[in-house]
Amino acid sequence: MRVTRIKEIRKETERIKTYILEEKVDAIPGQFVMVWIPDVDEKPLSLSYHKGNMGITVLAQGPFTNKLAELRVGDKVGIRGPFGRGFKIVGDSLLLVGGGVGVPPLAALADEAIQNGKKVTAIVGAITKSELLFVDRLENIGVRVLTCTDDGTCGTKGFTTDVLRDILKKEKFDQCYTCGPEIMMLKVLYEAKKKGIPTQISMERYIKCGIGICGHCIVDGTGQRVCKEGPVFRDVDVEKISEFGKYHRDASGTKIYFRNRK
């Protein structure tokens, strides 16, 4: 455990925000570092900065992080990580697709891709307009970008999995990157498989320990940690995931199953 200083806050959405700490790091696009805030909590939160000052981007909506939310430049937070398995970028046209806080970590990976000379599509879905998250930073980069929200405020109105489906009838890639809600994940996951484009999925679990000890984040299945195997995982395991788009755990075991959307 290193305790390190808030160095700056972003204000990326009404209820998103952005850390960058004074902690440098080197990581793997799509690794996690465990966050801990003293007398409260440790969470596992994905890098959405992976190379220099360490960035975690944050949706406040929990005690834990709604008390992160509260954290001032230049209060303390202890981290441990980067720990578990990232994104291997393979081909040279990536196709991206993020939902929500899915995003940051494929925001790093699009980063990352762009500095090899990799040529990025991203598709960015939100409920609306103003979640709609890291467009100008991937744009700015190089990165096309698509947008889709539920109410139509940006881009088509739809889901991520609308987009995908025209633009996998008009273009092919080496690859696909998903992060976001799993049912969404799912849904990604057959539109390429359909196209036959490998796929490779960000999953998130309840972690306790984040170096493979616990064992709480096995998922059923395959008995895969995904604080280890993971949290990024090939479309080949994925596939022999039996909970995967059907339910996850909470902290004492209990199943929660996923709300399915269209």
Given for the second form:
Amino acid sequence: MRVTRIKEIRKETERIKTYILEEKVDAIPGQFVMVWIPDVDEKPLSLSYHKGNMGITVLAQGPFTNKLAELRVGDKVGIRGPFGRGFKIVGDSLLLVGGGVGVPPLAALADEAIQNGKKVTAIVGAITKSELLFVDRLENIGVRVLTCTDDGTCGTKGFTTDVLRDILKKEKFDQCYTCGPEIMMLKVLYEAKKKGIPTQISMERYIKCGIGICGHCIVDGTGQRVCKEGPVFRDVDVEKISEFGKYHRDASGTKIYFRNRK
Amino acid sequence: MLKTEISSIKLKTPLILASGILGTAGTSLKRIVTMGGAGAIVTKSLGISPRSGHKSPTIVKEEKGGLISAIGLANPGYENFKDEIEIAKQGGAPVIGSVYGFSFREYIEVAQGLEDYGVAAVELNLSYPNVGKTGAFYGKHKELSFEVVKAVKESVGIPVIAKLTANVSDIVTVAKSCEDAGCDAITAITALEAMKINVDTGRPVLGNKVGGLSGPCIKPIAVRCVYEIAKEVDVPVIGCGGATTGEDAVEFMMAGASAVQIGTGILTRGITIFKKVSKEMEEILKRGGYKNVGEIIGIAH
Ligand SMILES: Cc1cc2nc3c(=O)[nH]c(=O)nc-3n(C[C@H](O)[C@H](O)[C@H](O)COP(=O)(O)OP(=O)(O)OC[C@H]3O[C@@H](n4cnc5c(N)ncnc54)[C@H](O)[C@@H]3O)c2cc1C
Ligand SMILES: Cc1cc2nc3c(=O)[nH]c(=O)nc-3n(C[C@H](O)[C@H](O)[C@H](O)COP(=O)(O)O)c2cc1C
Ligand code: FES
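Given the form predicted alone, corresponding form predicted in complex with its partner chain:
Then the entire complex follows, led off by the chain already shown.
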């Protein structure tokens, strides 16, 4: 456990903030860190900035993330990691599909890909315009961004998968990358596969140790650990994960079934 | 060369997955056998109902060769584990169900349930170091240990293993009480009570403040416990605590263990540690001119 301080806080949307920390990293996009608020809790968060000063981008949605939202510049947090396997850049033309707070690791991937001279298209979706994440950041580095909102306040009215289906009719990509609600990712996988495009998927499961020892993040079918063999999996592996798109386990290990929202 | 037996449980290798390490899902337990090479596996400790465990951090690395963990007995409850045991058994190695309870009645209910689901044996977690008074309670008193073991033993037909803590003034008397109560084997030891404070914040790191220390740094203590227990009891002893290499496993067995559990070692050597350690054990046995691993049990006495 290393302790660092918050260097900068940026308000991204009503409930999402980016925290740039004093500690520097050299990580792979898609990797995550365990962030500790002393006396509160410790939770897994993807790196939204994976080179230089590390950054995390967090939706305030519960006890830990709400507490994080109260912290100020100069406050201390503990860090373990980066952990897990990140995204691998394959080919020259990349398609990123991110929903809600699944965008942060994809933004880090976009940074890396653009630096390596790749062509990047990103489909970014949210419930409403004010919740869209990192559209400017992505556009500023040269990513072509296609937005969509559930209520039609920005971009296409509909889901990321609708935009995806449209673009796949017209264009070809070498590799697809997705992070967001699992039901969305399931559909992304399906659409990309129909067109023969390999997909890399960033999965979320309940993380406790983060280092592959406790077994809480294990997925059925393969018995792999999301914190160690994931969080990014290739489509061929995901197809063997029998629980993908169906259920996950809570803090006790009890199965929780996904509601089919999107 | 490594074939052995504990009570009626047949093992291809004396190396067993320790409870609570990658033991929360059947697919994982199966993988530890098929890919990892474990001779048997122990499930996560199971209780009567789901339990979320302690707040995180649940784990902190102790730089000097170990981990301090305080998962807090997070588990889905034994009834939710029926299917997991079914899957775990597909690995082809004996599945041992780890049981904890906050009363005798709970220990009995879980042990009976797991017997119905087809486990080869139950291991009674008498001593988890970080769940308030309850977890550590039974294993710290020889009378209570006796009563729990006796109660479970009278309620199930499968072998009953008692898992002990070294956080007592005399582990041998507790071991003897468990033997008197009829246990079929003894596992020694579970993680040792420990703590980590972060100096930059002055705060305890673990959500539960105290946790259990495991890994290489506790091995000498575990070997000493196995040695002393094996000297005084007749039932088989299963060594546990920091085993990471073939040499460690052989050392435990020479101290008197009939089998060795591995947990934290997975951190440094991956889940195939069981295969690696088996191979290393065979080399040491060959070097010593032994034909069978049984020959080395307790030779240090
Ligand atoms: C690999 C990984 C990367 C993540 N990256 C981000 C990110 O970049 N930005 C972001 O906002 N969120 C991210 N999350 C989700 C984040 O961990 C949860 O939002 C956070 O743990 C919620 O805690 P809470 O106490 O605020 O809310 P709670 O009310 O406790 O939980 C809210 C939701 O978060 C889930 N959750 C709670 N604890 C954990 C845990 N220990 N592990 C996994 N899920 C948990 C719950 O199942 C629930 O769905 C990531 C999760 C994982 C597994
Ligand atoms: C993350 C973790 C979880 C554990 N959970 C349990 C448990 O549920 N029941 C139990 O009897 N022991 C549990 N233990 C203790 C181990 O089974 C073992 O006794 C201890 O870690 C020493 O062995 P090792 O050094 O090989 O890990 C746990 C240990 C760790 C590290
Ligand atoms: S969170 Fe413990 S193994 Fe992944």
